[in-house]
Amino acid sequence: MNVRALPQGGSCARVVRRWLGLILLLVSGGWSGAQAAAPAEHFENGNTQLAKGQPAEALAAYGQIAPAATSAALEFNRGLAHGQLGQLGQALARLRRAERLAPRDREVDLALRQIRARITGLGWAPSPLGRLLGRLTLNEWAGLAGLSWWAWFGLLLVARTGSEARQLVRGYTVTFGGLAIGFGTLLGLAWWLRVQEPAVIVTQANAAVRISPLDEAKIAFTAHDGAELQLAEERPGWLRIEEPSSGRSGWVSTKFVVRVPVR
């Protein structure tokens, strides 16, 4: 399956998402005034090149934007560009980052499915529970938990002012207490499932996974481009990884992989 082309025009939702992504990009980079023109121009230039079918030029334009500045739109477009170049591991990593930032975006989800369909070998997919809890970002879960806990504590304080107030807020106190515990539990579960996901993605074909963190060490097995692996240990220049599908483990050079942040 081919990677979906960069959306041009179309629905109002796509236009709003595109400009919202650009605004978030500028805010996250901390630019203002004339300084904001540079990243905006690079972002638009990259979009233009990608729409023309020139993914290498698009990546070069996106690369001019400061590494600390990111958004779902930027990561999504970079993922499309890498996919058009056949760099499946890089595309998968970018799209998974976009998914972290916009977990309910259908275009991101579709692009991820298309890239995974192009990757050879046994793949990884989130569990049904992971998909369900992944509909919200960790920040959103934390926000719901935090609001419910503050509301509960506020009601408990009101209840301490007298018996009349206690009777008035009793039902609300019980409700928000249940919400606080529930959202807190869901936040913890969402975090636990997130850290269990494969966080290392191979970015080259037949990457050597060795029995020890040395270039001269024997090769335990090779990993295909786009393989999603779990991180077990980290040393300078090396990562000890585990293959979820087979349970095999070994050491891979950081030159051959990229990591997906938890948040």
Given for the second form:
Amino acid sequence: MNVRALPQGGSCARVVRRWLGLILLLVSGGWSGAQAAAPAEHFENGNTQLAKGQPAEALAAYGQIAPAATSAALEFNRGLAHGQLGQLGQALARLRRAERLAPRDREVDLALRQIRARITGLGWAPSPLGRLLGRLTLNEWAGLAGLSWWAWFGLLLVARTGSEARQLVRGYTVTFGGLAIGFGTLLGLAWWLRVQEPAVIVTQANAAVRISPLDEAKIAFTAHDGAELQLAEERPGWLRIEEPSSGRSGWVSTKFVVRVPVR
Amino acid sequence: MVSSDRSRTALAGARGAGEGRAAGGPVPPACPRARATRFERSSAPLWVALVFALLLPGWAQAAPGFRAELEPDSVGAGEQATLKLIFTDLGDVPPPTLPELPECPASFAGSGRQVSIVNFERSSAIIHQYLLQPKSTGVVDIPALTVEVGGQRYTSDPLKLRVGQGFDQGQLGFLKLVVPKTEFYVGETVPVEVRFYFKHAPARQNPPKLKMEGFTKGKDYSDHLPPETLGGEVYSVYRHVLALTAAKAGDLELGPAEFETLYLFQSRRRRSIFEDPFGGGNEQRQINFSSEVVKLRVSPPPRVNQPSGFTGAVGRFSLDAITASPTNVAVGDPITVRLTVRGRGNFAGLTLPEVPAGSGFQSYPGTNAFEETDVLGIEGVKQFEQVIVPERAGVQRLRLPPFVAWNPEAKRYDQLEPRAIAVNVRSSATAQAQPLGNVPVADHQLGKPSAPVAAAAEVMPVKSNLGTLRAFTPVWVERPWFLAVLLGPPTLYGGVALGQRLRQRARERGPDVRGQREGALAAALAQLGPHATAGRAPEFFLALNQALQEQLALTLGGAPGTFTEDVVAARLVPRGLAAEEATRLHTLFETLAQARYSPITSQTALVALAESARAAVAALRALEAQR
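Okay, that one was the form predicted on its own. Can I see the form predicted in complex with the partner chain too?
Zooming out: every chain and molecule, the one shown earlier first.
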């Protein structure tokens, strides 16, 4: 067998394809590695611009990070940059996203208070209960409720194996039953409060809120930049919102608002 | 920790001779009563005297007179005796002045009137009492006292008060002064303990008194500590804790602590029947305990390197929080600054430092509130509130001067420097609000007041760690899999429970049980014929009953022996049992019921019943097969 024989036509094509595949693999690996390093560089670049007092450039640098992915620090810094630019609604939206991701971050909390204090008009603020339950994310509450729920039923299953086992795990069963019910209740409460929170934030000064979802519709009232509104209904390009402080409602174009994910 | 030695008794001395005073022992020592008179030693003479008084009218009539009595006439060290001056039928005689008794100060203790009727003759006496407190052991001579009443002189007999050593007070307990250290600083507040170690609890007690010149007293409380074993003996411990603050410098003495107690002693004296008709009894004695003196050195906080803002605060403090609101104001608008200081020490000396002149702010007198976190008020939280007014526009740095406190433990001055607060000050109230908050800023960040907008980035620290990037995905509770996760455990549990139930039911209705019942039924049916032909009525009816019950159990389920006549109408007829067969079953049940009292014994009738039973069983089997 001649192992050094030149490849025939079909074999030659296979070899070329293999080499091409290998090259592509290496290139794509290097590209993906470069991509992996890019967010940190963009983030650092944005921070530098922010420190120099150039928030617009900072936002541009932050914007080069993959739009689908974010972090609490990124949202926080974006919020600061928007705040410097006077874009209070955008800043508030970013900070609330940061709060969703890091609910126990004191700086985020402080920044949120500051930005809300700057926004004119009757602002919305979370209730004490909402603030307390907001110390954990909904997923954390769900995890606690799920774990205690599984543990409870696991112990109930163990108890079915015999009277001795039932006696042995009785205390644990009661405890985890209480925990499961308690965490479940808190999860439900946190979820209900979160849904009640205003999820729509106005990002324009004097955004028109109309009586129907049409550009020609009469303006019901105007919402100020940074106003936090409750979402009542959604249609393409339009959101029906309600102002928590006054109870007024109307339709606002999605161009003038941003939404905060429930999370 | 420094403490005084075992206490000395308040009035110690040599024991007097011939007093017969006992001390010590597991029970409180009985009070010696050698003072008891012969007349008191037995009540019999008194009865005799009473009889004589009744039988000889006029013999016991009291004549006007004056006499002195000592009660008791012998005491231990630290004890008191009562001198009674008794004026009988002399009218209202004022209390006379006693002669000076150098070793035994006397104090007037009150007067009383005593009226007695002897043999229908009334006499009245005024008794003036004086408390005698002998200073030393030995014999106190009380001279004869002469008084003049109504122009007539009356003289009492001289008396002798014997003062012995008394009992060992240490057998009851001792007092100890516990001071955490011997060197203090002026203004330092420390807890001082007065501990009473006792083997026998007093009946009553007053809070300990502590001589504390140069100290000011704060709050105090009393409690009991766990018993301690000292010298092989177990003592209960009562503790009185005081917060003391050193008020002046120098070599000071703390103590002695004095503790007044009242003990009840069993009396050894046999009392007269009039004093105690049931004999025996207790007597109260006040016993004072005293502790050693503790020498302390109190120094002022050192003047070397003393910060200018020191106002006398001594302790260990920390600055908890500082806030200012609002932080976006116009020139002249008030800003409320709140500071919280917590720690341990003399909070009274902790005052809010004033904003220095030329800082761009003007301060006004503030308020403060102290919240104690311990019983003595040494630990706590002090909150200060002050109104400050900005004087010039721009982004201003509000930095309050530091709190200065002398830390006696670390022996250094602690300076609690409040964080700087950035305040955006507009030139007028109509200026546009700018983004700033009450956040700490570094000095270099606020070196040059620039446009307020730019200041926002400086005052809020930028996060430098990107963290993990992730997408905003729907929360778990919105996802179907979370519902599945929650439904999993009950589903699993229900499945297991159902499986167990089915297995149990299968065991109950398993082939073995059915086979056994089939066998029992066949055996019972087989016995019907022989018993009927042989005329054995009891055995026949027994077999008949078993056959019916077994077949009904097979047809309807359940256990044999539980079926009555009612099942015919209630369960069998609804299932399709023919009326003829139902009547047959009714008849068989009635025959079985009748057999308990008057069984059929006819052979022919029994054979017919056997046939009827077989027919009924066949009908039930047919009904079972239809199902």
